[in-house]
Structures are given as C-alpha cells and as structure tokens.
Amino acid sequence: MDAMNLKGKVAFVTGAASGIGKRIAEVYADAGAAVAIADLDPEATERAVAELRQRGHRALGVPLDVTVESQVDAGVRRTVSEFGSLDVLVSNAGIQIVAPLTEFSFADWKKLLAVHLDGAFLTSRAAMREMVSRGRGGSIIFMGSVHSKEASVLKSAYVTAKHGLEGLTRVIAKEGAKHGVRANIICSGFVRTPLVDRQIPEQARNLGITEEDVVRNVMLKETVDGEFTTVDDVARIALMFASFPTNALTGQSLVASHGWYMQ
C-alpha cells in the first residue's frame, strides 16, 4: 500500500494562517505538496508562508475573503498559475458567534453562514472547475464539527452551517465521481484554538458559569476522557482524505471527538 504522501500535488487551504488550517498546511507541505495559504489576515499569511519556505517547502500566500466570489476565483487562478494545478482543497475558514436564539441578530446570522456556507460553496466550485478541466481529479475536504451531527445551546447559526456542509459534501461526491473528484468532511470535537479560546468567556457570560465549568461541563463533558481534540489529530485525518487514491472514500464524514459523538 502506498504511504500517505502528496508529492507533486498542490493544495489550497483556507483559514491557513493559524489554528487547524495552519497545521494542515504544514502537514501537507511535509508530505510533499505545494501549498497555498489562503487567509483573511495578510500579515499572518505572510508569516505562515515564510515559515514553510524556511523549511524548504513550496508555499504561496493568498490573502482573501472566502465570501467574496471575485477574490476566491482569483486566488484559485493564481495558485494554478504559480504551481501548475490544484489537487486538494481544504475549506477550513470559519468564525464563531454565540448567543441565545432570541438575541441572535440577523446580521450575525448572515455573517456566520456567509463564511461557513458561502465560503465553502465558492471555494469548492472554483477548485472543482480546475480539477475537472485539468482531468487530474482531486480531493475536496470540508471542516465540519461534531455540530454537524449534534446541537448545542447558543449556536443556532453555527450548528445550521455545519449541518449544511454535510449536504454539500455529499452533492460534490456524487457530481465529482465521474471526474475523480472526492469530497469528505472532518467533524472534530472542540480543538483548543484561538477560536475556541474566545468562546470560553463568551459562553461563561451567557450561561452564568465559570470559564472552568465551560471547559469541563460544556465543551468536554461528553468526551470519554475529558480531552480536547488537537490540531494534529485533525491534520492527520486531512492528510488521509487528501492522499486517498480512489472514490472508495468519498461522501464521508469522519468524527474525531474523543468519543463525544459516536456513529
């Protein structure tokens, strides 16, 4: 069996200047891929690219807002122009806004869904067009969540968005099959990233409990061992999905949550 490697492949990773996306980009580069670091923060993008290049990897910075069609299309075209193809997309960019449904503003609802769902649609459409036109196939990977399977209080928009990504994954798996394009979704538990760190005090205020109780009794209560999922856990799964050679693994969601959700 071939080892999991991405030698000769080109990956486009959104939200890749920090957190989960950055670790996935690092793992992909170590596995031989040329990597486009696509992120809203231009300074963090430059730093992430510089770090990869210092380690001898091929990397490109693509500052972009995943909710802007023209930026997404231009970013994918630039990546193909620079590296010659596009073989892997990781649609990872995301935000979090927590509030009770009765207090959730429509503006915040639209903002969160735009990043998670519009961004996933725009990036996957642009990537799939390139994959189909070049006849090399490819892998599209969405960053879901246990909230693609379960609901939690204060997260109406987030849960809705993450459930929606499962549907998009399955449609792309069916439409992409004849072109060798696979689509899968990673559904992780809580990963200790800046995004999660910001949620802890927000949930403590909304729920009227301590930050320690948020971690112990909200975020990790349903796990089997009281542990956070790590960025390395998620990156290993992303590498497996990206390097898998056939349509035998497509249209699937893989949960990595320390047993919080068991399929």
Contents of the next structure:
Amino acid sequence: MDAMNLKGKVAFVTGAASGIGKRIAEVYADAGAAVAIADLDPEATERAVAELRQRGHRALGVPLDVTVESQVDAGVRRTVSEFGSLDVLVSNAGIQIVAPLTEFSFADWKKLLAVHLDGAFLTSRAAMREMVSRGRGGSIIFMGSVHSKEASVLKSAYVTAKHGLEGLTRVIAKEGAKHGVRANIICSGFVRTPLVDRQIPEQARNLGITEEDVVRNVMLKETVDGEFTTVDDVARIALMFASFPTNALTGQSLVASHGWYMQ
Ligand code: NAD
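Take the protein just shown as the form predicted on its own and give its structure as the form predicted in complex with nicotinamide-adenine-dinucleotide.
What follows is the whole complex; the chain from before opens it.
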C-alpha cells in the first residue's frame, strides 16, 4: 500500500506564513511536495519560504490577498509556471473577529466572510481549473472548524463562514469527481496560533471573565481532556487528505477537537 507521501506533487497553501498553514506547508514539503506559500504578509511569507529552502525543499513565495480575484489567479498561474502543475490546494487563510451580533459592524461581517468564503471560492476555482485542464486530478482541502458544526457566542460571521465551507466542499466533491478532483474539509478544535492568542483577551473583555477562564471554561470546556488541538494534528490530517489516492474519500469533513464535537 502507498505510504502518505507527496513526491512529485505541487501544493498551494494559503495563509501558510503562520500557524496551521505554515505547519501544513512544512509537512507537505517533508513529504516530497513543492510548496507555494500564499499569504497576505510578504515578510512572513519570505521567512517561511527561506526556512523551507534551507531544509532543501522546493518552495515559492506568493504574496497575495485571497479576496482579490486577479491576485489569486496570478498566484496560481505563477505556481504552475514555476513548478509545472498544481495537485493540492489547502484553502486555509483566515481571520477572526469577535463581537456580539448587536455590535457587529457590517464592514467586519463583510471582511470576515470575504477572507473565508470569497477566498475559498477564488482559490478553489483557480486550482480546479488547473487540475481539470491538466487531467491529473487533485485534492482540495478547506480549513473548517468545529464552528462548521457548532455555534458559539460572539462569532456570528465566523460560524456562518465555516458552515458555508462545508457546502462548498460537497459541491466540489460532486463537480470534481469525474476529473479525479477531491474536496474535503478539516474541522479543528482550538489550536494555539496567533489567531487564537489574539482572541483570548478579546473574549475575556467581551464576556467579563479572566483570560484563564476563557481558555478553561470557553475554549476547552467541552473537550474530553482539556487539551488544545495542535498544528501537528491538523497537518497530519491535511497530509492524509492530500495523499489519499481515490475518490473514496471526498466530500468529507473530519473533526479533530479532543472530543469537543463528536459526529
Ligand atoms: P494565523 O493567524 O496563525 O494564520 C492565518 C494566516 O492567514 C496569516 O499568515 C495571515 O497573514 C493569513 N491571511 C489572513 N488574511 C489573508 C488574506 N486575505 N489573504 C491571504 N492570507 C491571509 O491563524 P491560524 O490559527 O493558523 O488559522 C488558519 C485557519 O485555520 C483559519 O482559516 C482559521 O479559521 C482555521 N482554524 C483555526 C483554529 C484555531 O484554533 N487556531 C481552529 C479551527 C480553524
């Protein structure tokens, strides 16, 4: 049976200059893939690329905003012209904005939905066009969340966006099947990344509780063991979805959350 490797494959990972996406890019490179680091932050992108190259990997920095159609299309084209194909997309770039619904500004609502949903649409459309035209199939992976399944206070836009990604996953699974293009979504519990570290004091302020209580009684309250999910946990699943060889595994969501959500 084939091991989980990505030798000869090309992966395009958005939000790969930090947190979960950065770890996925490293694990993909270790598994043999050439990796495009597609991120809004140009300096962090360059640092991530330099780290991968230092370890002997093939990496390309593609600074872009996933909400801008021309930048996404150009970034995918550049990756294909540099590495020759595109086999794996991880649509991972994301932001968080927390506030009660009654105080949520329309501008923040639109900004969050744009990064998560417009970004997922634009990147998966560009990747799928390449995958279909080259006839090699491919794997599209969305970064969902337990918030693709469950709601939490203060997160109206985020929960809406993450639920939406499940729908897009299933449509691509259906439209991609005849081309060997698979789509799956990873639904992670809380992971200690800059995105979560920023949220802890904000939630403490909004809920009128201590930061320690946010971690213990909000973020990890429903887990079976009080533990955070890790970037390694998520990257391992991303490798499994990327390297899985058949359409048996498509249209699926996999929850990794220390039992916070059980399906
Ligand atoms: P992070 O803040 O560490 O990294 C996010 C990256 O996305 C950053 O490098 C940032 O520059 C980039 N980015 C933001 N907006 C962008 C844009 N418009 N275009 C291109 N790049 C952009 O966050 P993270 O925790 O690693 O989150 C990654 C993904 O995982 C997000 O989709 C998030 O919703 C999801 N997620 C995170 C957790 C968690 O607990 N950390 C849990 C479940 C799901």
